[in-house]
Amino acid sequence: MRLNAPRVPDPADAPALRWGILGPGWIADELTTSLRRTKQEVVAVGSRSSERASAFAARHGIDPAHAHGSYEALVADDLVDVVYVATPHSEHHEHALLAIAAGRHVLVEKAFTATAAQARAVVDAARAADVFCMEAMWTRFLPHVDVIRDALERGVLGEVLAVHADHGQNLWPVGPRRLADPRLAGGALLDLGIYPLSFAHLVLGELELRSVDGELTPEGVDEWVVATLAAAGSPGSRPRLAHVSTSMGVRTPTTASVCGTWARLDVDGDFYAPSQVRLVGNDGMVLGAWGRAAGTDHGGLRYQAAELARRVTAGEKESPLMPLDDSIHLMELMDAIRARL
């Protein structure tokens, strides 16, 4: 049993596209900085505030003529090939549809939308307009996740029966106000829990909800959630289970494990960012490792952008690494979890 090196192409080799940023917040800064390590070009930015758009343009060397004081002006900018929707997820539905209607390819920050109904509307619109669309679940495109994917494909772990993943950050009640506001689709699940849930889906495929526990804030959004899910169609005698948890009240280890009958894979925190994967035998001995020490490096955002650029250049409309139907399924699961809470 061993771990192979990742098969992920160098993002610097992906064909160049011209990107427009819709929503010049923190994550947009991180993506734009990461894209400097590739051939991708950030050529325009749009905000509801002309001042914020201009400030973002100045920070990143964007021509001031393409710093737009409205989202409508950004998506109408003919210099733009792809729109990166980087507004809060409560706005993703509206803003993705705006870009799609303008004929732009779209990369939509996670969580894809606020509800499954919104996700289906975005996907239907993208398919009808024949443009590329993808959720910016950057984890799925990172090299250490390809190491995991390869190990699963080769059956290194034996029969995979359990996945454990958690993501907690100390963001409430002192963090961004949007996380506490039900009108802005606040709560831990959409903002943080999407990572362990998407990881479980990557490993096990389509999931069925088994049980949910959690706590709501006084404002009525989820502070923490623990959910157990099973792979769809798991045999009753040996179900393949996922245990995922999230919290916006405490900082958790943010680790993940994939457990099989022969061995398991342990992913250091933060598992959703560039990290180290260890292959551990049933006797506890480390049989191999790939990656580096933990620590969130948002430079890894360039991998998802490179994947989009390769697919768009090839004339494809979605990525097999993050299919649109997966994004819809994950939103359906989050709807079901929140309904139980």
Ligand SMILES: NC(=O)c1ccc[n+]([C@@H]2O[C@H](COP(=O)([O-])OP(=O)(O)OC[C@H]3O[C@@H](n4cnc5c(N)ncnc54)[C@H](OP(=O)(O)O)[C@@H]3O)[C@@H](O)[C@H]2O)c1
Second form
Amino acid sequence: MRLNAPRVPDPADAPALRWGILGPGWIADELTTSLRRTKQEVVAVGSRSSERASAFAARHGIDPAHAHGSYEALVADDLVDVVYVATPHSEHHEHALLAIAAGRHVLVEKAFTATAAQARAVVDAARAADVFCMEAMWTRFLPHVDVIRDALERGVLGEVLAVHADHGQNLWPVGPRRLADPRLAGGALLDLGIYPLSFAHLVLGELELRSVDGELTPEGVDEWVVATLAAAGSPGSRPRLAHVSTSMGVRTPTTASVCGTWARLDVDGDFYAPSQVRLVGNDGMVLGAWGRAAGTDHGGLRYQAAELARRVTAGEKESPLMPLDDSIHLMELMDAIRARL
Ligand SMILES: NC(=O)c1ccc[n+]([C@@H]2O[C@H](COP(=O)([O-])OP(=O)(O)OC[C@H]3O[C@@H](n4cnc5c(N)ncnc54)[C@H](OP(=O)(O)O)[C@@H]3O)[C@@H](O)[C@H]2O)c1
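And the form predicted in complex with this ligand, for comparison with the form predicted alone?
Now the complete complex, all chains and molecules, led by this one.
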């Protein structure tokens, strides 16, 4: 019983694409900075304001001629191969459709959209336009997650019967406005809870919702959520369960565990960013480890961009590591969870 090294290729070796940033906010700065460690080129930016586009271009060495004062101008810029949609959740649907209609490949920040209906519309449009489309669930492309994937493929844990995953941040009531605002599809679940949910889905496959608890803020978005889900088709007598939790009020350990009959995998916080995985026997002995706990290192964003660049260059339209049907399923689950709140 041991952990293998990750099979993830070096992101620095992925073929270069020319990226256009749609919505120059916090995460757009992080991705662009991370891409400096690769061959990817950020060549254009679009903002609702010319000043913010110019400021972003100046920060990141983008030619001012490609700093656009509208998203329409950005997607029309023929220098751009792929558009990165980095606006609030409420806007992903409209902005992804805008990029797709202009014939651009598109990387859409998590959560993919605000609802499953919107997710289906984006996926249908991308498939009809024959462009690449992917949710920017960067965790799925990180090396330590490939170590987990490999261990599961080799059956190292025995029968996997439980996943525990959590993500809590202290971002409310004092924090980014978009998290508090229902009009911007705020709340913990879409912003943070998507990580444990997507992780549980990675391990267990299609999920069915069993129970939900949580609390809404006075403005009507979820402050915290605890949900139990079961792998679709797992026996009622011995279901394969996922326990996921999220909060935007308190900073929680943000760890994850995959529990099998022979052993379990523990992922240190923050599990969704580059982290350490430990293989732990049922007697509590650590049998192997890979990676290092690194806090929240957004340098890992470059792995998802490298995956996209490789797939696009190969003529593929989606990634098997984050398929579009998975993004739709996850949005359906989040619709169902929020409906129960
Ligand atoms: N992968 C990660 O680790 C990670 C981390 C943080 C956030 N995210 C995701 O990235 C997305 C953006 O988050 P963020 O924290 O970067 O947000 P942010 O700092 O508020 O930036 C969002 C940008 O979207 C644009 N925008 C367009 N319509 C808007 C509207 N109606 N209200 C506010 N801004 C609007 C704004 O740019 P202009 O007005 O200049 O055009 C703004 O700068 C979200 O989907 C979030 O879940 C991912």
